[in-house]
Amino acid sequence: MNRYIYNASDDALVAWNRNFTSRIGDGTGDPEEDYLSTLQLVAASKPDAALLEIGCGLGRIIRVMNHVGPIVGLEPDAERFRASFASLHDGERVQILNCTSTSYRTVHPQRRFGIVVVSMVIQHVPTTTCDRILRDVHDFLAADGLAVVATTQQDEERFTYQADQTHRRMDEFDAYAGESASQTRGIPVRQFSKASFLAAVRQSGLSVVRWGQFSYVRPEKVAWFAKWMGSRPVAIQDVATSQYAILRRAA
């Protein structure tokens, strides 16, 4: 893949998230509440563990898990790297690097981490890159380490673009995702099903400790989302738009 450019607006994402709910308590909470609580739990269970985040963006997840041991954040997009480097990098306990997981593993083939996080990354890259990232997760994990991987979820797997929900062939999606400098229809978005996500992590030599879902479409928005996605309200009303898995190396 050529040098990666993240073609999405973080401000637009914040506005977009208002369409979703956590379904915890009265349904007005942060749609990511269950996921973020899970990250905090994993960090609390391994306070001395070294943390690797693949695709750290602006450093949001590192801030959630900041009380663990040494931290390495990898961000291939130059602009987002500069922002997270400026706010988080101290060159000692926290290192933010402008590279991919594969290039980092090439330089540090023996490095292992007690915690590895990949948060909402693998749906925006070609399927071959997704598989490579998940293999890197496996290879970076210490023998007793835990990984947390979060991504999209829908009732069935679809390959789409952010600004155009027309269902694409996988090879068409891969070609578009592999040329981030010329993505004229927004970022590529692979909508995983639960089955396709778990199959991808298992084929990388990882086993599932716990699976969860988060960020449900608000009830008043279900009909609109179903039409927009080319699905049916009954198919998506109880399927969250995002999912995560706590993983470890398979025995």
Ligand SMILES: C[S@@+](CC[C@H](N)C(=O)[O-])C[C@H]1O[C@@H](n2cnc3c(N)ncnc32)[C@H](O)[C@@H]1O
The other form holds:
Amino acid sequence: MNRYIYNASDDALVAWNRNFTSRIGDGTGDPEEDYLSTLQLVAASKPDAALLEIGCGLGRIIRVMNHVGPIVGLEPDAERFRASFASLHDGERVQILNCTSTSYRTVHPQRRFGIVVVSMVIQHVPTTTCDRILRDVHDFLAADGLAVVATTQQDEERFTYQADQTHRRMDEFDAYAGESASQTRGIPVRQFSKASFLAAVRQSGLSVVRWGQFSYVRPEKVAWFAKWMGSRPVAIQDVATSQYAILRRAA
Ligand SMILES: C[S@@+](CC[C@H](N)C(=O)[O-])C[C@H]1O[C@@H](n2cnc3c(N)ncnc32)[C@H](O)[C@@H]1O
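Can you give me the structure for the form predicted in complex with the ligand, which would complement the form predicted alone we have just seen?
Whole complex next, starting from this chain.
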């Protein structure tokens, strides 16, 4: 298997996020406020739980949930792994490892976590990898555990690339997403609908405790976004661009 490379930068997210609002209060705050406070609520309700984050990137979610423990963060991209390892890994309470959930499971098949988080990862991988990650969430989750999975949302499911919003067939997207070394049109972005996201998590043996959405397009930007994504303003004005689900193992 080729080494995985994440072909995007978190620096660009700060500017991009100015297009969105939380719809909480006056809308000038963090568009992810509802999601991040949900993560804090889950962590506060399970202070003794072990936390697994699959695809921890630069470690921002671990910082939000840092009062639980022990914590394991998995990151396959070498550069991003090095950054989060340098700032978070202590080799005891917090472990940051350069691997995917599937390779971690091979080494630790019996390990279970009270909290498992997959934050903004499953839209950037082939659909088969998405299914495998969600199956890993199920398998790693303790019987009384909670998982939080967050991803993209649009009014309909679409398969796109970051630098080219042409709608792709799923097989075309999968081939592109599977070759991270040659992604010349930016990172692959699967735009889930609410229905396709919930179908994917349920198919993995997870049941939904709560679903939420966050990062709404600001009213003055709706027309531009609708054109950009190949939709209509009326179809997207009340559909936030991201969604999350709190999950547990289905009975
Ligand atoms: C958009 S970033 C999100 C990072 C972090 N979870 C957050 O919310 O800030 C997506 C991350 O998923 C990682 N990733 C990609 N494929 C993965 C896989 N198969 N397993 C785990 N992580 C993966 C990428 O390297 C990248 O760091």
